[in-house]
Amino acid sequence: MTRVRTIVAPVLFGVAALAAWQLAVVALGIRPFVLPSPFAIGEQFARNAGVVTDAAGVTAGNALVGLVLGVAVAVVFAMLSATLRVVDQVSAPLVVAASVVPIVALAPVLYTMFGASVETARQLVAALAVFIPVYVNSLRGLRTVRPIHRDLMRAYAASGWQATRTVTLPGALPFFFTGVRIASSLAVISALIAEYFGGPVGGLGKSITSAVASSNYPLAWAFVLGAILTGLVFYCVTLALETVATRHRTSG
């Protein structure tokens, strides 16, 4: 019951919004560049299906490499960060500014380093943007031993790799998928403004910005749909991969 709930409440409040979107659009007569209708929105998406399709699998590649390349950084550097003491103090001010660089301002600096014709600018972005929420979360998570299991493992004379495997990595699991969780979406985000400032023609950045320079706005609308359901696919993904490597400590 619980569960039925979880999903039939958030699908009417979205019924909901959308009645309450469409009735504000015709009743107060809101023009197309405003804010085109629920309606034209759905038409444009089904008219222009393949088109929105193909836009969403070029920014969906590039935030996966995006995506994979920065779990991986992220998680060596946690790793390392929480066993070597000189690793956690070189990196902490390189993280924070890390977490402030802006895209709008990286994104050229690199197509101009990688070539404005490939992807590799748009896959850096979001390694980036994947690379501060996993990083800090893993570093937390891998910290986060209980005192009682440290001591039992002392009891057991177990080895370093031994509290490792059984204790210190299982225990960070929680935290690793809530970072990843965080970071999938924020690497869709990420890849999709990156499209705005160059690059090869693809993608769901590039097709808004030519929906909207030829005026055709529900069809820009429609493309802002394709990315919002690019990004709750990866999401879903990453919180299905999160059930079942989670499975047992759950179970538990």
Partner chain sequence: GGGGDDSGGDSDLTPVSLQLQWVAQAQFAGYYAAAEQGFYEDEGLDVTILEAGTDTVPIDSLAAGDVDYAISWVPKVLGSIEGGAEVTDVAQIFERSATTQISFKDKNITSPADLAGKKVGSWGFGNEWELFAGMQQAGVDTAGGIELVQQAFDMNGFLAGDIDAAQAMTYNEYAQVLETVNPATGELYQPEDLNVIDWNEQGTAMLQDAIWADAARLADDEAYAATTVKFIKASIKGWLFARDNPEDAAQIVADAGSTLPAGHQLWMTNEVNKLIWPSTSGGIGMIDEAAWEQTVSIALETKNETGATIITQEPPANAHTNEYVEQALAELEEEGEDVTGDGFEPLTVTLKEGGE
Given for the second form:
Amino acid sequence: MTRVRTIVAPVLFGVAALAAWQLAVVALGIRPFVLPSPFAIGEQFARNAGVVTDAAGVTAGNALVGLVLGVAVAVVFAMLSATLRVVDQVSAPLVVAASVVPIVALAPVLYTMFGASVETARQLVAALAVFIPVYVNSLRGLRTVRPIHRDLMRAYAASGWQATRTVTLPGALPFFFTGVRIASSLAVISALIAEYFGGPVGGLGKSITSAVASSNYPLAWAFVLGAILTGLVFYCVTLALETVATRHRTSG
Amino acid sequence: MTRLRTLLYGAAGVVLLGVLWETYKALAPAEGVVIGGLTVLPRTSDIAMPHLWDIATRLTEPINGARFALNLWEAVLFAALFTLGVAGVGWLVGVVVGLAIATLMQRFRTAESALLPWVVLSQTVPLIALAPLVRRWGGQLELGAIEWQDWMSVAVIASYLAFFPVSIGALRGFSSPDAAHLDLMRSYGVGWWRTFLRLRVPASVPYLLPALRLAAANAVVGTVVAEVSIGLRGGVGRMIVEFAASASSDPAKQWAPILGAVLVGLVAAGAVALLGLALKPYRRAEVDA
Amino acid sequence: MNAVSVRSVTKTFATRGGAVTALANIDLEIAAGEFVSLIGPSGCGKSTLLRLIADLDEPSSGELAVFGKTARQARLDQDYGIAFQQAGLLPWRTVRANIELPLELHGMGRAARRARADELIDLVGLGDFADRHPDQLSGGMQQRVAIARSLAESPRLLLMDEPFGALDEMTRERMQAELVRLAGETGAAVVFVTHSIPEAVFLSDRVVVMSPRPGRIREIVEVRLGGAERRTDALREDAAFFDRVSAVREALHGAPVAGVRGVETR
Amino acid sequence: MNAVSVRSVTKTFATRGGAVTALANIDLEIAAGEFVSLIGPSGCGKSTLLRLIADLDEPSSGELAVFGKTARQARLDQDYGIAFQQAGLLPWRTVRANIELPLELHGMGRAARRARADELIDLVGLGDFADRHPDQLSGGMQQRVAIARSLAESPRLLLMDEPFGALDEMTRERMQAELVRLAGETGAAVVFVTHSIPEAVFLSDRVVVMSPRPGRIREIVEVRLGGAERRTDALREDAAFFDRVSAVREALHGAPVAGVRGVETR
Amino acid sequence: GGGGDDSGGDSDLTPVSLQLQWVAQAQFAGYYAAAEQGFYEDEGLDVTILEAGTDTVPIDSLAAGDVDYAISWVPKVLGSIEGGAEVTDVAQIFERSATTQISFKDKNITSPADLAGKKVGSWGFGNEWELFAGMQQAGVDTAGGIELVQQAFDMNGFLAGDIDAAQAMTYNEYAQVLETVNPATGELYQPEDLNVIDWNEQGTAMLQDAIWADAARLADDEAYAATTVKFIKASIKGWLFARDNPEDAAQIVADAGSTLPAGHQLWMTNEVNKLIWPSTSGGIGMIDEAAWEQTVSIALETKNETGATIITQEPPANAHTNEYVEQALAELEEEGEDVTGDGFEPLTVTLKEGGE
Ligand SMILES: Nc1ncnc2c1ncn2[C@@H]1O[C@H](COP(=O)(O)OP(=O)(O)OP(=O)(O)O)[C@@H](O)[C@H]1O
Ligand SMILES: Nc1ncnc2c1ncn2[C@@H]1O[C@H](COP(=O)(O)OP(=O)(O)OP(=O)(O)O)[C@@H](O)[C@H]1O
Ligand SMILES: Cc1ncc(C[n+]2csc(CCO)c2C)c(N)n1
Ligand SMILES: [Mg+2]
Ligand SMILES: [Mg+2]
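Now that the form predicted on its own has been shown, please provide the structure of the form predicted in complex with its partner chain.
What follows is the entire complex, opening with the chain shown before.
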């Protein structure tokens, strides 16, 4: 019953929406540079599956590097901030600023700083975008040791490292994963948008604009579809990791 | 006392970043730190990392040689205001749409099941791919006396990014009341709508505020990127593109619109924080969302 | 006409592990003005029964009447007031606004509402706290606000699900005395869920002892230690009180407890 | 040598509203193997006193000795086991791993740890649940795991802060009997915080009755109803039991309760 | 919003909108001058000039009916035409290509063949076809034989050596480089520091800025056809103004909101003039049939990095016509204007640091 609802309902909705879209395009004679039909997009996607996959591979690669880098730095930094209060206090305004700043605006200067013929700038844009949610959530996780667990560790005369290992880190895990889940699709989008500002040719972002520039909208949409699927894969993989890692967190 | 300390530490952080910038620039080689062909730390040439004082000085100089040229900082300020305005409209639209979707999902469980995955999926669509199309879609609209303007397309894209955190946050907020509270309202024999107004809406405030802040940040990102994409004149996004032409010969100049973008983001977040102050009574059981 | 009349009520829940029978074939009549406690081990269906009476859930079979109407009608007519184990106050409302909530929802005017709320605030002894928010109150105080709220519309029937669970012994005893007085004064019938035998005995005219899996009424212990005026602290040290406590204990354990009975053999 | 020796201990907390005196001038000696309950209204400092003994907090003045050492030394020597009102299990560990936690932290080998944990799991009757996670257990079961955990290192002193608060009456009574038996068998001294008078009386050799603001010991009621073998369900219906219950009630209320004393005058 | 609608809301004027292919700059000086000098108004037109962003495809705006005319490069439009857009090149304003591939002397890239194995910059967006045609003509493997880099809005990648040979418009990026201080000398970079591959010389030049109109409306809508002549005529008058008054034209563009530095703006005006004047096709705007053919044949044969060509079949006949520009030129000549600029002498603009 619930399964029916959680799987069938969104699928039905999606199918209905696609059907309505197809119908509207056909019935109203909407031209492809306004909105191509889902069928045309699907056809282009199938026909260009190889090119789309290659492009998605480039963008996904950058997003992955950015994700891993951003997560790693965020976690290390969060641990530092959790132990050394001054690190947290000094970095607080910068973190706040970074969390409200449009990161992609930095893309042009990053290309200049790190080179325009390598993927570094894009990976850094993704990493910066990833850093914020992961850092903020991890720090919160590391800070929210339940008082009773802290007391317990003290009662056991546990060493600092023992307490960190047995209580603080596992307790922070759900928070950390919340951050990573948010960051996952962000990494893809950021890496993709960064391509608009330069760098080696080959990714989804550049492919979309190229297709648009030659008025090949169904192809552009096929790349968009590739981007959606890439984002979805990132999201689902992190979601699966999260589900496995935080199975037993509801009480205690 | 503690507030002052926070302020001081924060200021120290900003200063530290500046010192780090200049120290690194002074010490590191012009081509940056390259390991195995990969530049791992940035280049330090004046083009890549202008001196902070050059950036500051540049701000006080005219934007170009035109007859009535504004000083750069004035131009950036106007651009930032413009972007803020468009982002504000996008934010508002996004908030309204996000709340509407959340309300719908809260009201009908089937709607939640049917919509929620798509709401999540929507954010994997590269918005920039939509920018020229949104402009075109807008152009096709007949709005009576009102003509579709390019800034509206930008606002639409901003709202597309802004609605997401609001719909998720609001849905969580609307679902946050305890079962006991819901039972209570039922025991009073009041229907869904009044339960929604009296219980779910106020209970959602602590969830809504962080969502609104995220939405503000997203709206700014969307506005800046869409300005680039559509070429909308007046905002910092467009300024970033335009100033690129001087990026080599006048490297300090292009940092000005970036600072402008930072400013817009901070002001937007500040505005939401003010809203949070106004809603203080509803935040007594503050949660971290 | 009885306040509550439960006839052959069964309630099953569909769960992932199959159907759970929370209540099986319950028959119970509660007279107007009568104070009845429900006691029994965790999961025996006390809360479920209360929720059926309040029309917060519907029976799987059997019939339920509240003041001769359907439970639903009684709910819409606001024939009962209800208080839960947790106070369930709205954190953004002051004490007074919380108590006014049901009155406001049912369209009572501002001034009348306020007067009634102030009356109730005095009743539960929170005069100084009318404009505080719940987070500035202790658990016991919050519970008193919830009780005041449940009384706001002077219902003829009070449904209370472990309302004193969060209170310390002394506050709890004071609240018990207060509740007995209130119920006596307003002539309201009370259905009271508790885990505490002394509490059930102190408060009730009758104690309904339930057994779990599936939830059934095992025994109904008559208490009737006298009117509100008799229900003083002294009663708690009265032999009659201890006797009823033992009776409920035995009913709860299903059989006379093995070994010698205290009072007689000592 | 006494298990716990509290001499002129005062504890004040600095709060935003000024200093709060949680405990004022407490003197208390608890002999090895003795079972002492702390009872008193909310906020009277029961938990605070327990935390001082456990060296989770430090006294503002006065002296504290646990088995003749400082509280800190006793903590480092793991001379006590502790259980809180909330079970406080680590949700990411199985029942067994939770019970093994203190053993693991103190370097016991894997096999020995497992054997000891299984022993304790049987003791609290959770044999079938050893490999479950806390979220798959009921509140009462979780509490039993916490109690098993506090017993893991067979401490000479058990500190328990309302450990049975979350249990229903029947489970609670069973756990009480179990605890008395365990304490008797291991010869451990127990400091037990509770809100329930019957519970305190049933369990304890002495009941320490406290009064709030500032927290003081009002009276220490001797109970001593006999060894573990006497502490059966029958005891709960014994007149001596009721007598001690009344005595604690009176101590708690600060003066003999107005009105006739039950048992004698009936 | 447009930058040039200073003609007020006079109801007698025919409203016309023009979609540029980039933001306001001297590349479009003629249109801004025509608006500022009232040439459009003289023809009874109220022209709104619309700027473009990175993702704007002017031809699609035109085909979608959002605007009346658009400026775009011929090769980009050929692709759109095959994609279904019905548009016509009604005036080929730029006769020559301004696209070059520049590199520092020490890279030793003097011909397209030298690009093999190099990091080659390109903006994409349809700006890359001449480059690909040139490389293909020289036998360079464009799929695997070069490293193609998406060029940013600036020339930093080129200056830093990330790009060996960068795409540069003579009127824009080339000047950007010459406005920058060479850290090695402390002086500005000099033309002598650079090798320039000019596609006009390589024979792979393609037609650039042209005025495009809606083909269907031209066929059915007489008023639109008439407006087209007027629009071309006034626009050409603007270009004549820019030729004869380059300093004023540059200032007009700056006043229209371009934030480019003044020196750079003047350089651009001057370089753009060189693309138009002197006209060898019979007058500004006339489409040279040979140049058109060259553009089409390159578009048919040149493969980009993904192996795709711009078009796979000849464009329809209505893709270009001289019909309207001829009328406009006739009227202008009647008014005594010099539409060929045979005696055109460009300025010598000295670039300063930062383009000021
Ligand atoms: N919504 C529900 N869905 C499934 N099972 C339920 C639901 N509500 C109650 N139950 C089951 O019905 C039985 C009775 O539950 P109920 O809450 O009435 O017990 P209770 O006597 O109030 O227990 P407690 O003293 O712990 O409050 C339990 O086995 C419980 O698991
Ligand atoms: N960390 C603290 N900071 C400030 N005040 C505290 C702190 N811990 C306890 N108190 C105060 O000390 C007093 C005693 O608290 P304690 O928790 O010991 O009471 P208790 O007897 O355990 O009450 P309860 O029965 O409600 O658990 C209370 O007034 C409480 O507000
Ligand atoms: C990434 C990118 N860079 C430049 C342009 C615009 N553009 C096309 S040709 C040219 C040179 C002179 O106008 C310019 C600036 C673009 N659309 N996208
Ligand atoms: Mg219950
Ligand atoms: Mg306590």
